[in-house]
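Have a look below at one chain only, the form predicted alone, in structure tokens format.
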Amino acid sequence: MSEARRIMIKVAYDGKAYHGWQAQEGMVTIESRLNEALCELLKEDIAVSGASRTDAGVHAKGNLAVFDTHARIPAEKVAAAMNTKLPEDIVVLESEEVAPDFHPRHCHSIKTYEYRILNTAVRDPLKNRYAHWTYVPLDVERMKEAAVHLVGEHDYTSFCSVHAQTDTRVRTIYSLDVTRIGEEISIVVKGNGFLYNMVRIIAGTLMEVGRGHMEASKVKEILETRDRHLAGPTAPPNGLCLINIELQGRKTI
């Protein structure tokens, strides 16, 4: 048999129908569409690892993962080969061959989420899959002075969920921007790593400063005192689609 390579591809989804990115027993996930895929295609018991666990109804434009195989198909190729054992709402929009002990989610990357709201008097139905619609005027002017309370280093236990399991919840927020276009507001983060929820309570917490219902000053405070209660609720999924995983020192593909 010969030696296995490992591949790298870079997805797109929409995650409307799937009960988040990774494979749970008797749930359709992205991972586990992914790994149907791949055993299908390449005769072989694969299994992919991402970057990100995007959680369930979350959206895609770029996630990255990893899997191993003993197929000689080039990498470069797999990526359409997948595409057509994948459904719809699913795409391998590149495919590359990367050392054998390389993985992305162990690299220094920077990831991006966008979380959109579509804030009008009447629900859009062409706009609800992909935007959170809420009827109460929000002023970005407040949401973007709370969000300047939130970049940098800190510890983001009041904006993660309490069942979040992880050895230390600090991170690093580089860039967040909350700006509105027409009747869409759009809040893009950008970020070393992110929490369980922690975009999505991010949004939900600018929110409440938008509807007036919390100071923008508060934010600062409500992240100093690490209690998840205190923040705003978590906003709903189908707003938020991670858009980028950049790794640093290593080309995107």
The other form holds:
Number of protein chains: 2
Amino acid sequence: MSEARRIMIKVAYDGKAYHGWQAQEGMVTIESRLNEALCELLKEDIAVSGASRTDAGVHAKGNLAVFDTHARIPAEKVAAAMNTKLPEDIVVLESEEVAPDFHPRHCHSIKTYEYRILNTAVRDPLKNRYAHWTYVPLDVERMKEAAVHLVGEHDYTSFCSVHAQTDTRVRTIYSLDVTRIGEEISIVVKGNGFLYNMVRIIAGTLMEVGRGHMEASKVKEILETRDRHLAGPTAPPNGLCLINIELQGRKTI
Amino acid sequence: MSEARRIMIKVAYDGKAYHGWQAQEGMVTIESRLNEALCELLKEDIAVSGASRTDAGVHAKGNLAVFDTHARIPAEKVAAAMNTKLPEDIVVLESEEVAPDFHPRHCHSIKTYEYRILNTAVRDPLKNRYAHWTYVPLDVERMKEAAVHLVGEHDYTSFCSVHAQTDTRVRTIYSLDVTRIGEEISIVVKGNGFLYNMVRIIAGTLMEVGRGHMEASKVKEILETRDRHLAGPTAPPNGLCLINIELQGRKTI
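Could the form predicted together with a further copy of the same chain be given as well, to go with the form predicted alone?
Whole complex next, starting from this chain.
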């Protein structure tokens, strides 16, 4: 039997049909589908371990995961081989061998998420899948003003689910850009890590500011107060997409 | 009881979950969903009649349909009211009263369809729903050259399903534009009407030319021979979208 190797994969998916990333008894998840594809392909009992455990309904253009295998398949051929076993809403974009103790979750990384809002009077059934629709006109300039307060190193307790389990709620947001693209509003956030529901609560809060229910300056106060109840609602998952994870100090796949 | 009025609606939908437009026993279709919404809303047994009977899996940004009702609801309020009864992948964009004998299928009209192709080495699960993916590189210049032969008034027997039931297979294509937009190829066709599967067979044939399996000039010969077997395959439905129907000689909703 050959020695175990660790392989990292980059995965894109339409999350609509899935109960999130993480394998759960009786639920169809991205992780369980990847495990099934690998077991079928490599004839081994394999459990992938992901860098980012996206929520139910959230999409991804570039999540990362690793798994260990004794199979002799060349690492760079794993992606194409897995795609023959996966449903069409999950695609492995790339695969490569990494060190046996390497895990993308334990690397210093920059994660980029995008939250898209469709801001039209009438719902668009062809855009709705990847953008949260609201007919209430949103003022992007106000949203930009509010976003500035959230950039930097902060304790984001106010912007995370009360159910989040973590030692520290301090994270760094490197940038938070709000842009209008035609009838859509794009919120792109880059950070060193995000708490449970953090991007969706940021999006929900910026929407409250955009619709005029909250002053832009209030966001600074919410952040300082460290009380989840002061921030806006958690925006729906369909607008959210994990764009990519840049691993620092090594070539990203 | 008030006199019956005829109301026209403009409908957009994501066709993926539906067995096409036309109501069929035991099948979920766009037409059956619209009928159900209207029956629930207006408490009448209503059957809509569509301008274009799109196939299973085909999308639309602007199909048209009419129905007759005795209900007193203002015609322009029908759209918003229907949307409260419809699933999120079907939306009524507009509604207006028309003459009692008016039918968009019997008007002179210009229909616009778009066929989108995702031409990337690896499938993209976030684009796949609205574009047919092929990893074979397509040469857009060759496709443009072939498209020229299909414009004009022709007998399109070679480009229609052998199951098509119609008196004449003569139609007019006003324009057929092939454009590369990043990693996607867009085929936009405008005509006075299309035969069963016609746009998908045109797309399938242009793809054969684009991949180098067929000469661009061969398309002229196929058209003249009037033999379906000479044209390319019927391209899959997910790439196709009915963009709009412009009714001539009257304000389009």
